[in-house]
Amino acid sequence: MRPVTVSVPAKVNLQLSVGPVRDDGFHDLATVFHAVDLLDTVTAREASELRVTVEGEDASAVPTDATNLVWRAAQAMADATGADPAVHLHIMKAIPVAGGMAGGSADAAAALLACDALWGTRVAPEELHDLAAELGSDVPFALMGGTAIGRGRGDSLTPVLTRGALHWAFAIFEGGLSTPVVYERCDDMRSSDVPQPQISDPLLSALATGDAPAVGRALRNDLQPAAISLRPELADVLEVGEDYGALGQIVSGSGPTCAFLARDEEHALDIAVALTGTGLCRTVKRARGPVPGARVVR
């Protein structure tokens, strides 16, 4: 069997509204996912046993054992189809690790698709979605891509009409933030009377009409105050983006990556240069969206 390579995008949450904590410890979410062209690739090839290797940005921070979602994705696909999970999965990283852009979930989605193609198992899209949802809340969107509403834990998806392209600059920091810790801090910072989350109509309208300034005004992340309380320097970086005319700025997911919406590609470059000059972030990346989800590229 020839090796199969799948590319998969990072995501930013244009809206992340978090409901009260549930009995199972999770939260109901109302979110708008948006895929951007920061791409990881996962290559699957025949091997004598299941193994994972990683190269690229922050590769040393990515586990290569059974704790990696890519490993678990291959095992889940094998269990579902009866295939032998003897596969070598090689990850090429470009999505920030532990940065709130769902890089691990993206790689898991890519692994599902790559193993399915390598083994010729032809799993139905609905079953692929179910396998993805078992691995994590963000994994199904990484398969879908584009822009989509997520409800429940974020894995119940509805595509969203988006006109035109959105241009972004992303400030990436040293070290990550633990998603469970950020959610716990969010719960601690809020009152006990938390409403059920709702999707923003102004955001959907702005996306449908291609009104980037209105998209910027509608950006919202309920986890942002918690992330800033854990990493106060995020507030300083967000202020830099505002000073340089970003249409909107937001902590991406549970952080610490911060996303800045620009007017166009040139403006994104201007914001990126300003962010680099602060010395507060490890690196800065530019991207555009929406882009497709995981797909076989060779």
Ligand code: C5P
Given for the second form:
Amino acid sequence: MRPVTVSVPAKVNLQLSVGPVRDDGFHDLATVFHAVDLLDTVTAREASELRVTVEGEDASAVPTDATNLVWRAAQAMADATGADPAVHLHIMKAIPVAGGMAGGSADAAAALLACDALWGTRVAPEELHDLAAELGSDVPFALMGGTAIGRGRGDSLTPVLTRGALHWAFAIFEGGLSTPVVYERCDDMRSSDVPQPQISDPLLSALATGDAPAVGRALRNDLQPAAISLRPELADVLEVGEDYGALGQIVSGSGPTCAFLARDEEHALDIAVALTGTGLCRTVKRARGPVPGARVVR
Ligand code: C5P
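Just the form predicted alone so far, so send over the form predicted together with this ligand.
Zooming out: every chain and molecule, the one shown earlier first.
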């Protein structure tokens, strides 16, 4: 069996509307996911037993045991197909760890596809989606990519029509934020009367017409106040976007990564240089979206 490498994008939520907490502990969401070309790869090769290794940025922060979502993805694919999960999965990380860009979910989506291709099991797309949703709320979108509305836990997806590319700068921080902790803080900070989540029409029109300034004005994230209350310096970082004419700036998902929408590639570079100059973040990256979801590259 020849090794299989799958590349998979990070995501930013252009809107993340969080409804009341449900009986199962999750929150009903209305969100617009957007995949950007900040890519991890997962390579699957035949081995004597299931094994995970990690290379790249923040590799030391990623577990290599059965708690890694990639490990669970290989096991789930083996259980579903009857294949022997004797596979070595090597993750090359560029997506920040625990950064609010769904890096762990992306790797899990990549592992599902890589195992399917390595083992020749040809799992149907609907079954792949169900396996992905069991692994985590953001895993189905990592398979799909592009720009999509997510409902339910975020796993019920509808593609969104978009025109043109969006150019981004991302401020990445030392240390991540725990997603459950950010959701809990969000609950604590809100009144008990939380409305049902919804997506705004202006965002969808702006995406359909390729109106980047209107996309910038429509960026919203209900988790942002919670992320800022856990990491107050995020407020200062977001201000840099305002000072440098970003079309909009937002905490990505549950944070702490902050996303800045630029007018074009050159403007994204200006914002990135300004962010680096603040000394407030560990690193800065630029990316564009939308890009396709997980796919076999070799
Ligand atoms: O689905 P996933 O395992 O990625 O979710 C991580 C955590 O984020 C959940 O355990 C839950 O605390 C929170 N979450 C939520 N509502 C969602 C998605 C995630 O409360 N729709």
